[in-house]
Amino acid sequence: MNKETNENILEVRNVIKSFKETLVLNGLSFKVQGGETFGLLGPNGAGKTTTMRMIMNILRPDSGEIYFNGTPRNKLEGVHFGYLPEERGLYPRARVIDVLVYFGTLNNMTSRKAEVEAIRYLDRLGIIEYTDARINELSKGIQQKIQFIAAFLHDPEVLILDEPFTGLDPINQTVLLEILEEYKKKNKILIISTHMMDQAEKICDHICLINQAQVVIDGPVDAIRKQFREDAYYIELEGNYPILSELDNVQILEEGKNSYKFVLKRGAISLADLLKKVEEKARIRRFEVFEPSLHDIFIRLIQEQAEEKA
């Protein structure tokens, strides 16, 4: 890996952006390092798409700066960047291979190199038979894969994907994730915006949640989940034994069939003593420290912010 690649850093510094009288982003700041998957999350209207368009230099901040490896974004060529917008757009009557070669040459690839890479990725994504088909003859799912190839074909240093899994079945989601994992291992910057919190939780190393024009939380996924841990536990038993509900020193948060999410009342009993009591009555099938999902954290933070402004 060369020295330049090792230093891949994208910084958004105190960006403010308004459209007419609507404040869309208010002092947005975050940093993304090469080799990590960065999730830009938030509800509809939070400013995610505006942020991505500013990173792509499609829009300019009213104030604040965006830097890539220390250079202001507006002084860099677009060839360093790749973008899959949520609003898909391909030339409907053009052939698939012609569209991909065209996008490749826009990003400084030779026609021959663009064609070779396009065919390679069409094959990998299982759509090689559509090489000569016209875009308007294809399903939305296949068009989605072609649009992804167009964004990725020139091997950019920064790849921004807005809702990349929309319209893809689980098999194709897996193939896409494999390609993105290989891309990330080259120490490049991968930014994903998605409403699919389960996907974000699986693939993102770092997230930034924005809402009502501001950053609500920003940091590594593992650290955020630990921060919002409730000191809660999950236990699943073999057979229907209501042992936990019979103990005064346990507060049950959620109860399922033979399973409980619970917390210990302060100073009442140690976890080791509790498990010993449970094992006297039932066999423990599964036990783990409960950490909230990104979805749980997302909902909690948005609700808290709404309550603060009420």
The other form holds:
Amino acid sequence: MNKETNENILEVRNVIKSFKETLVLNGLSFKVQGGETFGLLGPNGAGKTTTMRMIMNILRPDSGEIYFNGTPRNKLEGVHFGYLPEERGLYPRARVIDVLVYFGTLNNMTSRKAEVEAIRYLDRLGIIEYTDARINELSKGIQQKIQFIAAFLHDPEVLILDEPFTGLDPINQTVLLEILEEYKKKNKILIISTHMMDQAEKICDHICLINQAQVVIDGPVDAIRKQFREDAYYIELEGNYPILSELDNVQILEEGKNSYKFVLKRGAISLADLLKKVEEKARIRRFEVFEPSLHDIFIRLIQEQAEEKA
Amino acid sequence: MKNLFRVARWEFVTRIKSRSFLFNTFVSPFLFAAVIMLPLFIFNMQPQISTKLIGIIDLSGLHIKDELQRELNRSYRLNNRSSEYMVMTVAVGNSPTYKEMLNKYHEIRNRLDSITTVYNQIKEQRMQYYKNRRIPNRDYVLRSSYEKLQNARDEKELIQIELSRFKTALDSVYKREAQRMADSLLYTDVLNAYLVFQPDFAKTGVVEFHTKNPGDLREIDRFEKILHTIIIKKRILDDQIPRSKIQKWFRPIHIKRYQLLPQGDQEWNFYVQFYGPLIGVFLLFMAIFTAGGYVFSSVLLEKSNRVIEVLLSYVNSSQLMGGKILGLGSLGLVQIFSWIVITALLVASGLLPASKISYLNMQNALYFVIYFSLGFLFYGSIFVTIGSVSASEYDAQQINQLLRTIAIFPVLLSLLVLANPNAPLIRALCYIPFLTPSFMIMRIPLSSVPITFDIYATIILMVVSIIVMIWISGRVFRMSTLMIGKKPTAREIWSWIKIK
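For comparison with the form predicted on its own, please write out the form predicted together with the partner chain.
First the chain shown before, then all remaining chains and molecules of the complex.
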């Protein structure tokens, strides 16, 4: 695999997977490009972990294919992939460096190379002093960092992280984000599954929302947000004036303490006129075009789907 | 394939340094040997400390004491050649009741003696009268002396009856008083035991043996043997056979046991033949279950802490399972080779007399390695299955315990194997794969004829069983490792085995 080319493409094509009578994934398809952070989102039980396990070749699809750069996944070695599962664990009595070297060598690294890289990352994450410590002597946070290192020590082409930020303090979240940013710059594929929509919004370029075994939405984050833009505005005033509710040509969507989310009724009033009218009565602290958050889109889509089913 | 060796290396390296492995390899075997040898050692040491005092209550009047002492001296001596047993008659001279009765007995005896004297005198006198025909009134004299003689005889007979009755009473008092005395001596540990000889013991063959420890089988066995000799001697003496002949006939007998082996006869020693293979089975069991137990705990650990998910994303399930079995199997082999080296060192230093222990040879070492490998692969693959389907460590340990019990079962039958290693039952049990290694390891050193057929047949059986078990465990392992906190049902496991 040439790491310098832009060819990294992971493609999931029409994958179906069921466990006994339960259909977990029904015709899942998506495509991830190198240099892209891909967010796999969905409520609990949507099939995110199953999808990741299939990309990692731990599970096999009942039908459909997974390709990486045009080669079927089951023909490829695990060395191109790195994985941080949601439920984490390490060998409690082993030494940190031994575990990291073991995982490194399982991915075709030489012991020496694995050791050097492990020490480099331990240093980078500020836990170099624990190199020779036993895992069970360490705090949970440090153990989690060690698992990160184990996942990307061998510099995989595709890195899959299941709920990577849970349990990390803000400082370490920032350090991790830096590392991931660097990784992305090398034109590699980063797949993240998370429930934390604000995190996903910050770091994902591309998301795929799955629910009840099916893709609900798939596309670049910006495009999705654009798609769900409601031409709504957000205004925050100083002091409490029920001014907006007094205007006939405005439809209020949400009302906060001193803030409103609203849309203009078609052809009733221009935005400039509205702002002028408001400024006459109160000072505007904040005004912006309202962009729906992923969180909102997520909830809306899931609710819509539930209503359709009902 | 490379990853299989990497997994194997990891398993091997992390375990070989563990304290439990070092303990099981270098401490446990000696501990076990010590535990089974210790009672034997104490048993052999104990009697050598001092001479034992044996009391005797002899109601037969046959002076058994000297005879018993002579026989005991002949057979049992301490290391310093002094007698191991000292026999003493239990005295009752201080008992007032007995003293009184004894006085009366002497009095009657004296009376009997004096009447006997009188009777004899009369008899003598009558002889004179018969011979001397010139005595005046000879007829009258003869008649009157005859009356005297008759009176004396009647009186003598009466006293004899009285004496005999009194003797029975005296004997019974003597027995009662002597036994009371002997019991108190036994109680205060002056006597180790005492024997009671009834007047007719030679006829009935019954001798009472009183002791605090009737469970001391060795002591009982010794006295039984000695008394047997004494009683039979008495019976033969009663049949008028000269004593010198009897002495010759009753010279002690000692059986030396030899076992016919392919390389020739070898002197047979119970301890060597019994404890040796027993220690062998224990070592085999320990090796299989140390390594098998590691396979088991390794699968269980990786499953419970979810490392398995990371591992399975880099290596496939066959590589992971194969790596574990290879790595931990090699660990077991290291353990066995350590024992072979230790044994060789003990032989070289002369602590183990290899020349007297026929089964300590390279061929049997090879069989040990072979049966370990087979047993380990068989139990190891079962452990993989159990480890991967168990929802919790508690569940898994229960099954582990059950397997251990099955595997150690042959030890319970070790005495049967010792009596006849090639008995049909034992041979049949050898062909149950769970028991094969343990039984074969006991049979190989004990059998006097080569059991080549059984060796080859059981090896083939084990290989087939292992292939089946590994096939099953591979399937179950692959399917069950990703299930968390949920125990699969028997039907689910069966469907995994059947699945293509």
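Numbering follows the first chain given and starts at 1. If you superpose the two forms and keep the largest set of C-alpha atoms that fall within 1.5 Å, you have the rigid core. Owing to the predicted nature of the structure, the values given are computational and were not obtained by experimental measurement.
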| Core-aligned, is the CA shift for Ile284 between the two forms 2 angstroms or more? | yes
